[in-house]
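Take a look at this single chain in structure tokens; it is the form predicted alone.
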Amino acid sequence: MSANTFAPVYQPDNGKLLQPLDHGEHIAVIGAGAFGGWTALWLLRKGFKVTLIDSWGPGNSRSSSGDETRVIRSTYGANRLYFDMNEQAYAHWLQHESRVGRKLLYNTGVLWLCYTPDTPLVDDSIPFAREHGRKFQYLDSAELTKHYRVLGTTGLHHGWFDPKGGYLLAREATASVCEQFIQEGGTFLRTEAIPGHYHSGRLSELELSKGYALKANAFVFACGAWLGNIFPELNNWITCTRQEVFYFGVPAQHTDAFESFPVWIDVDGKDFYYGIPANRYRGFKIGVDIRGPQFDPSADNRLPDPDVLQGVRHFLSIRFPLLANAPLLESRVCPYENSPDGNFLLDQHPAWENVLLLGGGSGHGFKHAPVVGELAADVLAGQRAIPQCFLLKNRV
């Protein structure tokens, strides 16, 4: 997740409309993560022939979609676009749950921990929440202590509790989308794919590591952290950073208190630690949202950085004192695929008109995936325009 705010706001009358593909044409989607999987599924449902490709499979441990859980929340400051997108995505996730018969979304609520009287990142979203029929709960320091006995309130001015939100089972959800895609008639290939032959401003085929080429009418590259490596001509517009996540063991006598604790986000203006205490019994999860060093998602190791771990332990000793000496159960590295401004990327390749680039999740994309995939499918079908803030123009 990311606690950044986003200045651009979508104006529906100035988006970019593409020439629609014909019904039944073949589209190859490269990358079976959250964005790619949902795009492939929506395209299939629109009547296209779709091949979904991934080197290591949906929800694999190298990918941005591969951890146990991801936060789902709507709060984006004054940015209505992302708030509304998440509201739609929330409904799509519930519909998908019903279709596949598997629990994937856990509505624990989201607790924002605020240090100053004014916290625009949260405050400016409250009017949007009211429009959607829900109310944030304001909790002063004393009320935080009363409601959440495992929480240390040192330095906090207040909290905001958003009752709608929580977490998604990331790798399970990603795999379930691919399974549904296959069940509905799509083709999935586990192979590496890179751009092959092209001419007259169009890509004609992919080169696959299985030793043959795949031809298609159009291509969607939703490669997550690998997108900037595949297309260096984008001047590293997509950069990958190493973001660490840790799972700690809670004291046995306090398991109920931690399991019932909501997803939380610490709005300190610096590290933006966040966590998923329940996390389906995997341990108390805490992530570091401040951007880490650049990272190669294919080759770099995923051992914890001792300095980052030390900072996390210090934070826990203040904010969750019962975990000051908690054992570290697991650690993960989440590769963030960052765009320069935190907005998603959805646009044609600058040189190939039949190639759509999809990415820029920037640590907050997973929850939006059903809506982003639906938008990408609608764009290729000529049914919707691409929002200006997702285009490459003026951003490369």
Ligand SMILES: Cc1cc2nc3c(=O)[nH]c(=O)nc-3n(C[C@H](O)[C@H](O)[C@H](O)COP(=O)(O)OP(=O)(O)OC[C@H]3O[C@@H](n4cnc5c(N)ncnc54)[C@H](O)[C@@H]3O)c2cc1C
The other form holds:
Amino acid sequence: MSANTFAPVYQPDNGKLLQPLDHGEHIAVIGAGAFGGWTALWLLRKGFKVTLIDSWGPGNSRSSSGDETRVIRSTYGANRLYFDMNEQAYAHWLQHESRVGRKLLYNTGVLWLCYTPDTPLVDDSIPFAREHGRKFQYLDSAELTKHYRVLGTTGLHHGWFDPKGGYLLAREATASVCEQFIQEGGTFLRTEAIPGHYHSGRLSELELSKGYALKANAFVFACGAWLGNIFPELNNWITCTRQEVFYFGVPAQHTDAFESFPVWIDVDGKDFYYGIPANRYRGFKIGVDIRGPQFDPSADNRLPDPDVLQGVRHFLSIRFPLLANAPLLESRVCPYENSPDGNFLLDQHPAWENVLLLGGGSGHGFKHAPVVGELAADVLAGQRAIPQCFLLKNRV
Ligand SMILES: Cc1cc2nc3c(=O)[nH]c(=O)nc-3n(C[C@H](O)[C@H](O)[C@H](O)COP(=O)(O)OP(=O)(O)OC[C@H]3O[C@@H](n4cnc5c(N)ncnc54)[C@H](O)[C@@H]3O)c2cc1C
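Switch from the form predicted alone to the form predicted together with this ligand and print that structure.
Now the full complex is given, and it begins with the chain already shown.
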């Protein structure tokens, strides 16, 4: 398992600039998940006429944005792009919160659990945080035990606590972006859409499962794990893997200790277990980042895999011993939408110049969605270039 969920490689560059669309032109955005929802909202605010489309609705249970919560963190090793993107995204989420009048971001801080003296994934981001006036707290094994009495420190060398970060209410936040889009004058359609008629290198309309066609000047396909199905010509460029998360019930007498525990990430270099203890009363959430088998996000059943659950229980018995025999309250199977190198995908379709492909969140996209959406809107308005690392070519 590559660590690209945590720190994809990035080289600053000139990027790719597109011909700007004219003000007021009609853009159809297919997929109202985190990426599509924010893109549609920013496009609307730029004065375009926007139709946002989703088969099952924003933050639906099949989608990657449809789980209860998602981690927000800026630590990305030496990757400056994602560090800066997260800093900007954090500010956008707070602005959105105040605009919609709902708390969506919980700043619990993020505790990185490190096994070796040098952990570049964290160490290399600390200078970036320092530039933002932020100090990470170093905790040796004894201090970890003193600060976090429910934590088992077997095998750990030290911890780093980043005071900025925590979790977002994922499906609620995704739905609130779509509601805000509609409130600001956008059109939302709940229907499935596939590319329809095209002519001389341009797509002219979508075929909708509602039984009619929708014309537009440009199209953004932000279809997450479905992108590979909709565009087989991309040769499985975006792969959909089965990722599991579990919600355990904590012992009543320890509720406060778990509810006040920060978001944590176990940097073992292999499984990368991570968790959101508080998780808005849904139970102690734990996920495993190692890639699961490929699956069909539309049709496959989503029952937990007993082997994955057994691995999680073994990990809990070491890292959170009080939860070794905790009751499993809920589980989720969600699709990772993996790009080949973990960098996001933002590029024109190879055959249709007025089609933008947006996705490849690769297990770390949710937090960045406000900034990814803003970039996609600026790109369509010809106001910003697409970073090379997001383009389709020379990444396979
Ligand atoms: C288990 C798990 C844990 C994760 N943890 C984190 C985390 O802690 N932090 C983080 O930042 N990121 C995390 N991620 C990644 C993050 O959730 C995704 O990168 C992000 O949600 C992707 O958003 P999206 O809009 O691209 O895709 P989605 O949310 O999947 O949205 C795509 C939408 O397209 C719609 N659609 C598809 N095909 C069609 C069609 N033909 N017509 C109409 N609509 C269509 C679907 O219904 C769906 O709503 C995690 C992902 C998983 C699976």
